Structure formats: C-alpha cells, structure tokens
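Presented as structure tokens, the chain that follows is alone, the form predicted alone.
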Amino acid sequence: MTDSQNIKKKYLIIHGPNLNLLGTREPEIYGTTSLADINFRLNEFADKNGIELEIIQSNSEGAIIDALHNAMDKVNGIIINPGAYTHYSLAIFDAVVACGLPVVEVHLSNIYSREQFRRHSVIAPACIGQITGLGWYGYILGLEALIRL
C-alpha cells in the first residue's frame, strides 16, 4: 500500500476461534464484554484517529489464512488474537511471515497466567509485537502501535 496524505489508512482486525462467544464464554476470564462491543470501541477509536478497519471473526483456520493472504497490499497492519491457534497453527504463522505486514497479537487473558499448554505462541516470533492480559483495551493498544510505526 502506497503512502500518501490522501490515502486513510486502513486495518485489519482479525478475531479468532471462539470469540464470537465473548460475554458469555468464561466471563471469569474473558470478561463480560461481547464482540459487538469489542467491534464497537474500536470502530469509534477508527473514527477518532481518521482510520478504517476491515474486521473479521472465524472460527475456521483456513478462513483465517485466506484473510491474511487478501490483506497484503490492501491494509497497513494487522491486529490477531489467534485464540486456541496461538498455540500450534504453525500454518497462521506462515501466513503472517507471508503477508508481509506488521502484526500484532492480542490476547483478552495473560496466556502467560494460565495453563501450561497456552504459555507457548507459535504466531508471535512472526509479529511487531503481543499484548496479552490487558482485556479489551490491548486491540487499541495494538492500533495505537500500528498507527505509530
């Protein structure tokens, strides 16, 4: 993607396998706040910051890939919270090494707190970065580094 004054840049928020189910899903851990609430406050972050976001959830590795692939050279960054994937997709890795854009993963809970087997990330050597534990609040965070960089 060229960079020009005229051109608003634009993002790509990806939503994992089962984060359709926020809100309701282990609210112990993931909170009570739902997707659409999610989606919400980072849309009006977008409109805020003179940005546009393309945002997406799946369940579905594939569907997650073919998403990273159509993003190269139609967005400015990525923002990924691989969900259970984080863990063993070595074939999400290999799509975010290929896109060749900077991402970010988000992780809702401190991956780094819980069980054993989510304390590994697969996906994050091939990203800019990873916020983990900060709920929510860690997509705009991740955003406001994308925008920055």
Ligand code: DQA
Given for the second form:
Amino acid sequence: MTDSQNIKKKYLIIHGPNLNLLGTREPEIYGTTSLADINFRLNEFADKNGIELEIIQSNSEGAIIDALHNAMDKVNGIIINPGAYTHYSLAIFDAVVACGLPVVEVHLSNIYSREQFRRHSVIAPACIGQITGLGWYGYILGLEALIRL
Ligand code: DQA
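What does the same protein look like in the form predicted together with the named molecule, given that the last one was the form predicted alone?
Full complex below, order starting with the chain above.
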C-alpha cells in the first residue's frame, strides 16, 4: 500500500450560534440530544468509515468565517449548520464560495415549516446541497454525501 492510500479524508463540521445549548434549548423543536452527544455520534461514524473529523462550534460570525478560510486546502469538505446566520449572513455565503470546497448546509429542524424568516437561506446557493428537518441524523447524511462525491 502506498502512502497516499493511507491518507484519511478529512472533513470539517461547523456548528453555528446557539447550538452549544442543544439538549436544553427549545427541546420541542431541536430535541433533547446535546451537542456533545451529536459530536460523539459523528466521531463514531468517522471511526467506522475511516475518515477524520474536525468539529467546531462558534457563536461568532467572524470565527465561522475564519474556520472556512482555514479549511482551504486542509479538508475534503465541510458540513455547516449556520444557525440563524443562515437567514442573513452574506459574509458567510462569501466565505463558503471563497473556500472552494464542497459544503453541505444542515439544519436540525425543518426550516421550511417554521417562521417565515427561517424559510430562506442566503447560504444554501453556495452549497452543494441542504439537509433540513432530520435532526442530528442530517449531519451523518451530509457526511455520507461528501464521502461518496
Ligand atoms: C437551525 C435553524 C435556524 O433557523 C435557527 O436559527 C438555529 C438552528 C436548525 O438547525 O434547525 O439556530 O439552524
């Protein structure tokens, strides 16, 4: 086996604002699974599938943009749940375009069945796809898509 066959594919997961409160935040909408539990399941999936994950959570738009910039040339793809930034952050849209990587937008809740202001994503047009309403499993589906692409 050559060295190149040993290199694991790496993916970045970005959890946006307020997702640190999962488990206690509006459980009727977001469920009772904590962010730590979601990350545990993602790492389990990564181990089973021979991939490497970097997982970050930030409440700050600038930190999310920095993470997208820093990922350039370092990862094979990105999963992002931009939280409420989804609905208005053109700066995150620009950073997703600029990073040049395949990015999947994930939402725990179905943003299309909620308040009017949540039914539009300014970031989705820069992504290869969007998964919404399937809870934490949406992150796994996003990773599956990135791995197989
Ligand atoms: C969310 C949906 C957003 O509208 C909301 O602001 C969030 C979470 C989701 O995962 O369902 O913070 O991105």
